[in-house]
Structures are given as C-alpha cells and as structure tokens.
Amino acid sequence: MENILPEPLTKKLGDRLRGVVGDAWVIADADRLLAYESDGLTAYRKTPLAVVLPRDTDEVSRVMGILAEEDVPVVPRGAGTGLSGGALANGDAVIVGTARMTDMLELDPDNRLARVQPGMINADLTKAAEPYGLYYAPDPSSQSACTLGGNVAENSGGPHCLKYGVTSRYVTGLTVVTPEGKIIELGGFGREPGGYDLLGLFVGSEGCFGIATEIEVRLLPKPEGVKTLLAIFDRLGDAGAAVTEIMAEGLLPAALEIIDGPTIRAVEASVFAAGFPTDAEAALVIEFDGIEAGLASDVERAVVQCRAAGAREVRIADSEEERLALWRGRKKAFGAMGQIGNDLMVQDGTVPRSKLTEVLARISEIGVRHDLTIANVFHAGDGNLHPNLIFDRSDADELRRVELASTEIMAVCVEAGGTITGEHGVGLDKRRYMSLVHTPDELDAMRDVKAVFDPRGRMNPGKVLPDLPDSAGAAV
C-alpha cells in the first residue's frame, strides 16, 4: 500500500501527448498528480507518471497509439469512485481519463436506446431519458458521481440489481479503442453479426482490455407505481432473515437492502439524516415496484415476513419525498464513514441469501478478535456484502489488523458458497483470493483471454490477475 513518487514525465512524450489533446488536458506537476493517487478505496494509493484527458474516440485512439510506441503502460479511469483499487496508476504508467467525455451522443426513445461518452454521470442518463418517460436501471449508490465507462469497466449494479440486473443486461454496444491505438465497433443496435459475443467479454474487463470511448446502453420505461418501506430491527440477525423469508414468500421487491446499527448512528450524525432510530441494530429498506393495482397486495406479504422475523416498526413511505429520504439514507451511507473513522476498506463478497445471518455472525466476530469498527451495508436481496472496516491508516497496526480481517471475510464468504465480488470488481484489491474461486487452469485462461487484447500487457497492469508464481513458488 506504500505510494512511491513517480519518474518526472519526459519532454518528448509530454510534448507528443499535448499535441493530441492540448497543454491544460496533460496533468504531470506533482501537486494535480495527487488528485488521483487512490480511488474510492482509499488505502492504496499509487501516483501516476501523468494524466491524459481526451475529449473524444479519436484523441483516445491518438493517445493511445502514442504511450504504445513508447511502450508506456495505461490505466484508464473515468470519476475514480470504484472500490477495488482498479484505477491506480503506478509511476511508469499514464492514466487515460475520460472527465471530458461527457456528451449524450443520442437519445432514441422509439427504440429506448441511448448512446454516451464513457465520462457521463450515471444519474445525468436517467434525468435526460426521464422527459421520455424512460429511465436507465443499473443504479450504483455512487451514481450522483459515477460514470457509464466505469460502469461498463466494472459491471456495476446497485440496488435495483435485485429485479432489474446489472450493466451487462443493458449495454447493447461499445466504441472501444485498443491499447495499440484501434477503433473498434462491438455489437450495436440491431447489429447479429455472429461470432463470438467479444461485447459481452469486454463488459467487466476492468479496463485489462481497452478503452471504451462511446457506449450504447437500453431504457426502460418508468414504472406505473412504487413502494418503499423501511423495517427496523433490534438485531442484524433477524433483518437477515427477514430477507430470506421475503424471497422465500415468492416476492421479487425491485430492491432489499440492509443497514446495520454503526452505519444507521453515522447516517443519522451526518446530513444525509433520513430519520432512522439510533437505537436500532438494522434497518432494511424494501422497494416494490410495478402495476399500481398489485403493489399493495406485495407491500402487505412483505410487512407480515418483516414482522414475523421480528422487526419493531415497519413504516411505508406515504409520499415521494419520504421515499427518497430512505433511499438517501442507504445511498448516502458511504459518504456518512467519516463520522466513524478517517479510512475504510470495503469488501463486497457475495452470499446465498441463506446465509446471511450465519456469514454476518462470522464477519461480526472477526471485527470483534482484530479490534475492528465494521459497519454494514448491502444489497441483502442477492446477497452481496458490504463489510466496511473502519480504520486509520497512519496506524500501521491497524492497517496491518484490517489486511488480516479482509482476508478472512473473503474466505467466510467462499466457505459459505458465495465469492469475492458482487459489483466492485477484482481490481488490485482482490486479486490476490482469485485463487480462492478459480483453478490454475481457469487463471491461466483468463491470462490468455487477455493477451489477446493486450499481448504487451500495457493495459492496467497489476489488476484482477494473480502474479504467477517462479519456479521457487513465490508470486512474481
């Protein structure tokens, strides 16, 4: 996790990418280079050579052809909200950034298709379709500030994945430009070319392969009705059974999320307060959406499994404002941390809904043996964990006690028949338990998928891949 200043960029290839995209997109100084030494997940942190900011597919590919003649290695990131350590950058290495990128290239709301620059805010999607009546599903908490390339980059889902699926299910086609600097075209609007489904491979790549630089993503139409209610719970525990009872009833609510007592106190200290009770040890946020005419019949089955699983309070919002007042609770949670500690370290393992209240007995008990502040919120409904450990990295023991306790959550989740991601990706932070989920044979697959993209391996190097080993069994 230590951060070593980079080599100064050379003049020759500061000058070559100036020329591309002009003296203010080129950021080398020491000082603006700070500005993307770590993304979301703050306890990496690498600086880069520099920063590239194209504006548009051609400066990408221009760019892109420069740094491989210089055989200089790239990592592409668009606003730096991930949380795996995907978008780092070491000194030998330029980031690529897509911050200007911003354009909705066309909206077509008879087919319900939209095409954008990667650099556009997820959210900035559904407030331009919402005129139309549409709106665009995936929806990651960080959505007010997260953009459709990192989507893509990552596969994010959010929420609503519950019911309507993450990104993959919605991006119908990509611009993507090469690490050597080409153009190319993958599926688009009405195209069935055959082959192989290369734009299904490169969604979740998280940029190993290239860049995308123009995405083509489907609308949906805004449902007729929504319910939200907000059920509270004495015990984690019970929250999580009300989960799977929920599911087992038969009911598909277009979200089921979970937060914990540390996580609701920090909400409420913060001003994202939506009114939970601090007392409370979980709250779970329950959203139905659909046919006005069968919503209340599902409200009503869901109030029964929360209240038989023990929850004090069920409230169901009366009005839109209080609706997105729980939702600004859950999806404001991250942003509250800082009232508990300086740095967090967020893992996103995924469960069977089953197992909930087993693995976040275990997760608990971990936090508890490493003297850890572990704070919970997540995406109960397909049971993806967010375990947040609260922590101080000027505190080498700490951060050293946080290392131990991320691994061990990573193993109860695989133990419990779950795996080490949902929606976060690999990136730098995981890759070391990808042989936790994967055989040799599988990794070495995945290493040849990518030598076809990227036979040099320029591209974001050191992410999602574990190093192999030498001949004396270390990683290398």
Partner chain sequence: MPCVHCGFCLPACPTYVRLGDENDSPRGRLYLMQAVVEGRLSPESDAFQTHIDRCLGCRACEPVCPSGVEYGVLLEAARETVYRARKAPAVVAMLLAVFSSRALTNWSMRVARVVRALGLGGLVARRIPRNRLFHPIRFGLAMLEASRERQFGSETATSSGAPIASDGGALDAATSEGETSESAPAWRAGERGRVAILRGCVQAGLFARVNDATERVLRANGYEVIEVSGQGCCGALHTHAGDSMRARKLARANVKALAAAEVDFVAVNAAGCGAALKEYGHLLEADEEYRHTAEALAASTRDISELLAGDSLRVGAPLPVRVTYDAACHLCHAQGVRQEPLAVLGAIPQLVVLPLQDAEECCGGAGTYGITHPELGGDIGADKVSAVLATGAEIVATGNPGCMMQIGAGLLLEGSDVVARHPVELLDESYRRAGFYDGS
Contents of the next structure:
Amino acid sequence: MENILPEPLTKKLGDRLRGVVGDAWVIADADRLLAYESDGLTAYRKTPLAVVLPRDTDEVSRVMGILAEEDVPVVPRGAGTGLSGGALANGDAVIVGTARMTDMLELDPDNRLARVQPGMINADLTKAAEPYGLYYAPDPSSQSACTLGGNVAENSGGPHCLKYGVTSRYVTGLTVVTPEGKIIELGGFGREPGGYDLLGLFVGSEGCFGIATEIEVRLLPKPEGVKTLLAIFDRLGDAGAAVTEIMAEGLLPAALEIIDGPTIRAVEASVFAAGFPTDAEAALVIEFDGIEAGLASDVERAVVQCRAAGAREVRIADSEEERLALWRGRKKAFGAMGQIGNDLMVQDGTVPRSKLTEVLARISEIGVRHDLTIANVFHAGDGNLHPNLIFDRSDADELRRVELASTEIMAVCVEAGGTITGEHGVGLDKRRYMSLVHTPDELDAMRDVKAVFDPRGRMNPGKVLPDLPDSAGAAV
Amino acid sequence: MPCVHCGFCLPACPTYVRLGDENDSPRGRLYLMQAVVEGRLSPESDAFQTHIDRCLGCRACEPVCPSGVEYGVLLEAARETVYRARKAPAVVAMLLAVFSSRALTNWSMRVARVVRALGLGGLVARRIPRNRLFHPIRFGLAMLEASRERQFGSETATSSGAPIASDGGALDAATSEGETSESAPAWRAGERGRVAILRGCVQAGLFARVNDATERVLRANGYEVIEVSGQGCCGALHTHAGDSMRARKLARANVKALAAAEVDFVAVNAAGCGAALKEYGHLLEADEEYRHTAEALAASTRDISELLAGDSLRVGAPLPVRVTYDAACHLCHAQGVRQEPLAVLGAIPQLVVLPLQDAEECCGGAGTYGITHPELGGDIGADKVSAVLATGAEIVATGNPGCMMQIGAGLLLEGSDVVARHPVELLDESYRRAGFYDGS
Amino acid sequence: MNSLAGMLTDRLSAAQVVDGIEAERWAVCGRIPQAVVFPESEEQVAEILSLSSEEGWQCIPGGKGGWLHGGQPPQGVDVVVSAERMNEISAYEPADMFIEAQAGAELEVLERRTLECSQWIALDPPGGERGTLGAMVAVGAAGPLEAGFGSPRDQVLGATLVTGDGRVLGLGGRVVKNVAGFDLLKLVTGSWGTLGMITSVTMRVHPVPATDRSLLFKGRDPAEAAALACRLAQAPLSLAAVELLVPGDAESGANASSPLVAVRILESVDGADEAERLVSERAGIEPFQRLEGEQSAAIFENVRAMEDGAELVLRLSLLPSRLPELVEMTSRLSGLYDPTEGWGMRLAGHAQTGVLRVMIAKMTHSTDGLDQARVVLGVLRRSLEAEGGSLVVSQGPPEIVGALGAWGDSGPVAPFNAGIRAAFDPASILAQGRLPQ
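Got the form predicted alone; could you also share the form predicted in complex with its partner chain?
Then the entire complex follows, led off by the chain already shown.
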C-alpha cells in the first residue's frame, strides 16, 4: 500500500497536454493531486503524476497520442466511486478523467437507443429517457453519482440485474480511444459485424484496453407496474432461505435485496432512514415489475414464501413514495456505513444463491473470530454478497485483521462455487485473489489478450491481473 | 461524521458539475481539509485556499450524504482556517466590516437606497461594458436595481378574467375561486403566539417591504408580532467567510435582544439568516454564558413559510400570475424547508406555479460569491436565469434576499421583465386584495 | 484408412475416428475432411488439438454437424472434431437457475430436463432442437427471443475451452454476476471454432412463464406488415418477440398465407391478458389468430426451421425503425432466384433488433446467375454498411460466400481480431478463414 509520490510533471509534457485541453484542465501540482489519491475504496492511496480532463473524443485521442509518444501510463477515471481501487494511479501515471464529458449525444426513442459521453451520470440517462417512457436498466447502487463510462469499465450490476442482466447486455456500441490514441468503433446497434465480440470484451475490462469516449446503450420501456415488498426477519439465515424459496417457486422478481441488522441500524441513523425496524436482523426487499395486472399473484406467492421462511412481518409499499424510500435506504447503505465506523472495506463476492445461508453463517463466524464488525447489504437474488468490514485505519492490528478476514471471505465464496467479485471489479484490491478462481493458463490468456490492445502495458497498469510470480515487488 | 469517499455528493455540487475538478467537489474539499488536519497540506497553500474559497456554501451535498457528514460545519471551520492564514480580499473585508457595525450598515443601506431611488442602477448597469474589469460594479448595480419594489404589472393586477391556463407540466397550485375565503379560518388576533421578526441588515435596508409583508401576513394568520430592538445582522456572511470572531459578536447581540423579548417564535424571511440563527447553538457552543440561550433561540427560529404553511393557512384573493419557485439553498439544503414555501404560494387562488428545472440548485449568489468569483458565479447565475426564463413565468419567487438580487440582476441584464419576489410578498398582495387588511 | 486418421486412431481408438465415405456427411462448406474424430473428454480434445498443432492439420470443431455447411468457408479442412459423444448434463441446479452440460448435448435434451423443473433456456436459434449446445454458443446464434432475453452472449454463464495448443481454460462460472478478470467468454461466443473447441457450457435458465401466447396479425403486403411490426416493436411494454413473417412466393400448404406479424407474450396469466390488450390497441386491428401454449411455441419453432432447405440465407440489418426499408430492399434480390422453384424467398424479421433474415430456396445457377448474385449482394452490403447496417451471408453456395465473405470487412479492428486469434491458436490450425480477418 506504499504510495509512490510522483516526480513533478515535466514542463514539456505539461505544456503539450495543456495545449490540447486548456490550462485549467491539467492538474499537476502536488497539493491538488491529493484529491485523486483514492476512489470509493479508501484503503489505498496513490498519487498520480497528473490529471487531464478532456472534453471529447478528439481531445482524448490527442491526449492519448501524446502520452503514448512520451511512454507515460494512463489511468481512466470517471466519478471515482469504484470500490476496488481501479481508478488509482501510481506516481508515474496520468489520470485521464471523464468529468467534463457529460453530454447526451443522441436520444432515439423509436429505436430505444441513446448515445452518451462517458462522464454522464447513470441516473441522468434515465432522467433524460423518462419523458419517452424509457429507462436505462442497470442501476448500480451508486447510480446517482457513478458515470456510464465507469459502468462500462466495471460491467456494473445493481439490484435489478436479477431480472434484467448487467451492463454488457445494454451496451450496444462504443467509440474507443486505444492506448496509442487511435479512435475505433466497436459494435453498433442495427449491425452485425463479423469477428470477435470485442465490444463484449471491452465492457468490464476496467480501463485496461483503452478509454470509451462515446457509449451507445439500449433503453427499455418503463414497466407499467411495480410492486415492492419488505419482509422483516429475526434471523439473517431465514431471509436467505426465503430468497431460495422465492426463486424455487419459479418467480422472477426484478430485485431481491437483503439488508442485515447492523446495516439497518446504520441506514436508520442516516438521512435515508426508510423505516426498517432497528431490532430486526434482516430486511428483505422484493420487487416485482411488469404489466400491472400480472403483479398481484406474484406478490401473493412471495408473501407466502416469506411467511413460511419465518418473516415476522411482511409489508407492501403502498405508495411510490414509500417504495422510493425503501430503495433509498437500500442504495445509500454503503455510504451510511460512515454512521458505524471510520473506515470501511466493502467486499464483493458472488455465490450460487442456494448457498447463501451457509455462506452468510461462515462470514459471520469469520467476523467473530477476527473481532470485526461485519455489516451485510447485498443482492441476494444474484447471490452477490457485500460484506462491509468496519475498521479504523489508525489501528494497525485491526487493519491486519480486516485483510485476513477479507481473504477468508473470498475463499469461502470460491469454495461455494462462486467468485471473488460480482460487480465491483478486480482493480487493485482483488488482484491477490485472482489465483483463487483462475489457473495460471487462464491468467496468461488474459495477459495475452490485454497485450493485443496494449502491447506496452501502459493502460491502467497494475490492475486486474496479478503480477507474474517471478516479477519483483509485492502485488499490492 | 466520517466521509467514506463514496462520491455521492459529486453530482450535487454546482462547482464540480461545471468544473469537473474533484478539488472543487465536496468530497475533494473534505479531502483537502483532512489533509490539512493530517499535516500533509498547508492551510496557506493555494490549493486549500482556492478550493475552499470556491465553495458556494450552498450545502446541496448535505442532503445526499449517506454518512451524514456535516459539510456546512466543516466548511465554516475550514473557512476560519483560511481566514486566519490569509486576509480576505479587500472587497470582502470591507463588506464584513460594514455588516459588523450597525451604524455602517445603516449608512451604506441609506446610500444604496438613494442610488436605487435615482434609478441609476438599471440604467448604468445596462450601459457599463460587459467585461471582466467592470463586472462587479455592473452586476452590483443590477442587484441593487433588482431589489427595487415594483407594483404588480397592471395587466395582472387588474385582470379579473379566467385563470391563466396551466400548460404542460404546470402545477396548478391554486385552489378554485369558489372556496377562497370561506375555507380560510379567521384567527383571533395573536392567538397563535408571540413572534419577533428578524429584521436583518440587507433585508431591513433594501427589502423593508418584505419585512412589512411578513408582519402583515403573520398578523392575518393569528400571530402577535413583537417589535424587538437591539437586533442586527445575523453574522452569516461572517461565518461563511471564516470570520467567526465577528460572527459570534453579532450572534451574541441578537441572542441577547431576542431572548429578552420572550417570544414563542423568531420569524425569519431570509433563508441565509434563518439557517444562521438555527445554528447559533453550534456557533456559541464554547460560550458558557450564551450557549443555552443561543440553543433556545435556535430552537424557536422558523422560516416564515414554516409558520404559515399548514391546514390553517388563510387563503387570499385570486392573483392570476405565473410564478416559478426557486428553492434557496439555505432553505432547502441547510434548513430542510422544501414544501412550506410552495404551500404559501398554494394559498393564492389562480396563481400558477410552473416547475423550475434544478430548482434546488444554487443561483450563484452565495453571499459575496458574485464578487469574489465573478466568472463561475456568473455561469451558475446564467444557468438559473435561463431555467427561470424557460418556465415562462412572470415572477420567480425565492425566500432569500441574496437570491432575489442575484437572480433579479441576472434577469435584468438579460433584458427580461421577469421579476424576483419573496413568496410572502405574493401572499401579502393576495391578502390585500382579499381585504384582510381593510380597516386595520 | 488415411495416414492422418491412422495417427488419430493411435492416440484414441478406432471407434473414435472415421474417414472416407463416413466422413462425407461432415463436409464443411462442401469440403470433406480427411477424418472426423469423436473425443470423449476434455483431455482427449486437448490431445487432438495439440497433435494437430504439431502436425499443422486444419481442424474444424463441431457438434453434430448441423452448422458445418453454413458460414464462411475455411481455408483447409483436415479434421472435424465432433463433440457428439460429449453430451452429458454435468450439473443442473434449478434454485441457482443454471444448467451445465458438455458441448455435445442436444438442445432438445436440455429442454426436456429443464422443463421437468418448470424452467427453460430462453433461446430459439435457427436450426431446430437437434443442434448442440456447443455449436449454438460457437456460432452465437439467436432467434426472435433475442429481444426479450438476449442472445447466447448474454445467457452463457461459463464455458470450458480447449485452445488450439491444447490448454484447457475455464471461462466465466455458474453465477450471473461475475467480473473476476477480462470477459474472455464473450470472445468465445460467436467465435466459430477459431479460438478453440468448447467442451462444456453453463447456461442461464429461466422459469417457464405461466402463459405463452402468440397474437397473429395479417398485413395486406410485406410493406404493410413490416410497418405494423415496427409499430408493435415500439409498444410501451417488453414483449418476448415481435416477428415479421413473409412466406415464400410459391409457398404451399400450411405455410401459404399473407404476410404476418407474430407477437409472443410470455407473462403471468393476468399479465398476458393485459399485454394482449395493449398490443391490440397499439396495432389498431384485432389479431386474426390467437395461439396459446404449445401452439404458440410451435409457430416460433417454425421460425427456427425456416432456413431448412434454403440455398441462400442472408441477415440484413439496420436500426429497428428501418425494418420496412430492409423489406423493400429485398426486391433487389428478385433476379437471383426463380420464384417457382421450391418455395421461393421467405423473410423473417426481428422487429425489435432490426434484423431481417432472407431465405432463398433455390438460386439461379447459371454462371451469369452467380456472378449477378455476387454483384447484387456486394452492392446491397455496401449500401447497408453506408447506413450503419450490415449484410451477413450466413449460408450460401461456396462460390458466393467465398467471394463475398460471410461478413463485411472488419476495418480498423482487424489487427485486434488477428492478435486474439494468435493468442488462442498460436499454430493457426483452428478453422482458419471461418471468420473475417
């Protein structure tokens, strides 16, 4: 976790970059680079060489061309809400940020298509599409702040992926600037180009292949009706069991989310209090959407399953307001952890959902053994767990225990047939767990594919792939 | 409350949205503050001073923060640090000095009124060339002109025809004419409690009519209004600029004067002052002598709309105007007062409220911001002006004198006839037409 | 037995290798392989591909051979490696909503198994149910349900791939949300065997909807039906499929009818009625037929079989709102076939994705005829590409597909495609030429 402080940006490089984007949009003095030390994961701090904020594809291409000529590594960054340290840059790398690329380029309601700049905020796209009865389906919990470019890089999920799938299903085309500054087009709705699905490969590549500068996405018609239920449990395991039963019943909710006791209490202490009872050990939020007339029977069946699993109370949100309050409570839960402790390590593993109860029990046991508070808030329907490990960075021993517990949690997820990250990405933080889920051959194949796009290894170096065993230096 | 760096505040911040530099976001500024605390950054550094200065103090980040970071409080501490590390720019220093002295305030307001009365403001403002050098004076004169009282346009004042059709997404806040006065309860005088009005400095100097309107509508709604002398500037300007010494001095004077009056409520019609009064407890927390009285005063402080809104609000006579409502930052973000001003407008039959895009975004006024950051403040103000113009409203209602002047000046310089009014002024006009004041 | 087959027999067993006449039915775009080999495990696949890498044999991975005649002709065909004997269902967890099977498992078998638990794989690629799971993923084939559920790329959770040089790679997993590393699985889906042989696949399954209903609307002519299909595709609700169906010029029997639009509704019982109401309202006319359950499924099974017996199959695409233009463009193809031969030309348009499948039963086979076809299709492709669309020749006489290429030029991304291929198949033995450079 050592932070290599940068050598100052050379005047020549600085001038060349300023020549492209303008003086105000190159940040290079050490004091101003502090704010870019961390993204949403504060366990790591790395200071970049400089931050460049271009305005459009052409500027990105020229900036990337200059950085290629000068052989300077590049780290793309959106809003810096990522939770795996993916947007951090070592002292020798320049951050190319998309904060000024926020335009809607085209909205085509007939074809249910939008073309946007990567700095546009996820929620703003839905807001823009709303007048046409459309919306953008992937809804990561940070959607009020995270950018679509970041969503593309991470192949973001969100609560509603259970029914609707992740970002890759909705991205239909990309304009990409390669590490060398070339502009290429991938995909495009309404055509079937031959060759490999480079578009699908690029989505989720965590900024390691290039920078997406224009994003074409598919929009969906807003469901006619939505019904949201809240089931309250005295035991977390019972909520997990309810999830399994609901799915086994053949229901396909739009979302199935669990918020555990400690998280409930954090949320209820925050401005986003949603009315979850603070003495409960789990709240299960279930949402059905689709044609209004068809929802009642689904809701009824879900209620029966919740009761059978031991829910002490099942509420159906009566108003849109109540429904939104439940979701605000759920989506702001990560931020609300600040109510419990100073620092936070949020983990992100996926397990087959039939293993939820078992895995949750093991995570709780890990917490007890390492004397750590672990708060869970997660996409239960997808088996996507988010244990939040609360700590204080000034307590070195606690930090060490957080590391140990994190590693054990990852191992438990993999053993259960799951994986080490469901939606936050590998970034910097999870590289060390990659060998839990991938063989050396698989990791080599990923390295080979990265080298096809980035032969000099300049794009977001030190992310996703673990260092080769024979290379010097620790992984982190 | 610790910031977990989730970034949810970034899109809520007007400066970040326009500049894209994370140093100009709430998270970035908190990070800079933290770096100063950790000793990694000097409070005298240009980075710290520039980016802390560049904050509007609109506190739009607070309602979106899941961790409950009290940004406003931290900002004030940071501003104090900056203030100590460096003297404020000359113009700001002068303003702070003027407003901390009652005599100087009175004198400067008198001068301002004379300039305004001569009608020089609007004339000169429009003729001063548009460039950076002249901007502060040009805009300042326009602000002054915008504070001028204007009669309701004759076309609206005399129109007694059908209500203006609400088009598109317009919220028809008005009730139908039939139920106008019947549903309005006639309060017995003073039965709802004793109220002191914070007269303020700018408000008393340039917006005396708003204070008068406040007094009349409170009386019409059953409050007893007490005149309290010895009160003065609330000190918000000083707190925001980091001059907390003067801020405390002013606060003590107000606490002393208002506490002695033994009122049930202190009514404030300037959002910035209301927020400041509500935070007196915090400002004077280290002051053993004043702490408890300050807390009590803070607890009894209400925005005027909070005292009015509710089932018991009297409905006045029809006022067929198209109004859009701009939510002052220190009302919606700092005080959490959102629905009440709309309820006040809702008590005016035939008044149509047109929704304003980004109504809760700062107008760029932000105290002395327009003077210290003319360009960025200008950009933010220009966006607000275009949003107001896009609504097609004749009046923009907002509950803060700074915002009325900032938006009003922007509209004026755009050559628009749209005027900025306080919601209470509209209610007052409606009451006047209903004859609630006849015979009093 | 030829020497190549002999060497393979030495490594495996005589019962796992065929050549000569028996190999004929495994012809790839008309070219008969020297041997067809039937491995029974991942290890055997790895062994065969490693050997082929050493020997420089051109290998074509396959399932039961259903897709071998389609697509772009490979440069060489020495060995077809069939997954036919690797057809076990290795894991099925209804509660976890996935099914995992070896690549040679027939789609029909998977369908039966999942139906026992009221689940299904929501894909309807052309070619019918006898096709194998591996082949469907390798060609990335999707049908009308793509609009409602996504194509294989969206529904494949994991796969095992044996690379050209015999490395065994596990890609993806069993869970929907999985971002542990680069998504190589996406590359494999639709790779036509050029990156390796898929030996096992994990698919997402869905609960079987309570109601399967198809509404059929008639159009006076193809243009009117296409316009209606577009209008329905823009209806404010999510429909499982909106399909334009134009029967062949000389269609006889059950298929003979006017152009149709088939709307498939997969909903709960009450939801289906409401959806039907919304669709009819949007259509402005009543459906002339309303099919439930198996009958509804059957009409879409017919769509899957529409390519059977076709000599030329094209996929034309533009943005969905331009489907009528695509239909109009098919008039340019009138000189390429004799409408009285077989059933003439059929059209099937996926109105929500903007793909129009064109099937021609029998082309005009004089030398002039094929020359003319090349010219006409080349011009059509260029005009579609200029409009942001594309033309894919998914099946056709080798003279045509060979000359035109199944797909258009890859343009600036060609070096990336080549680099990826080299990473997975360093000896260049896998289906060379099957995909554009």
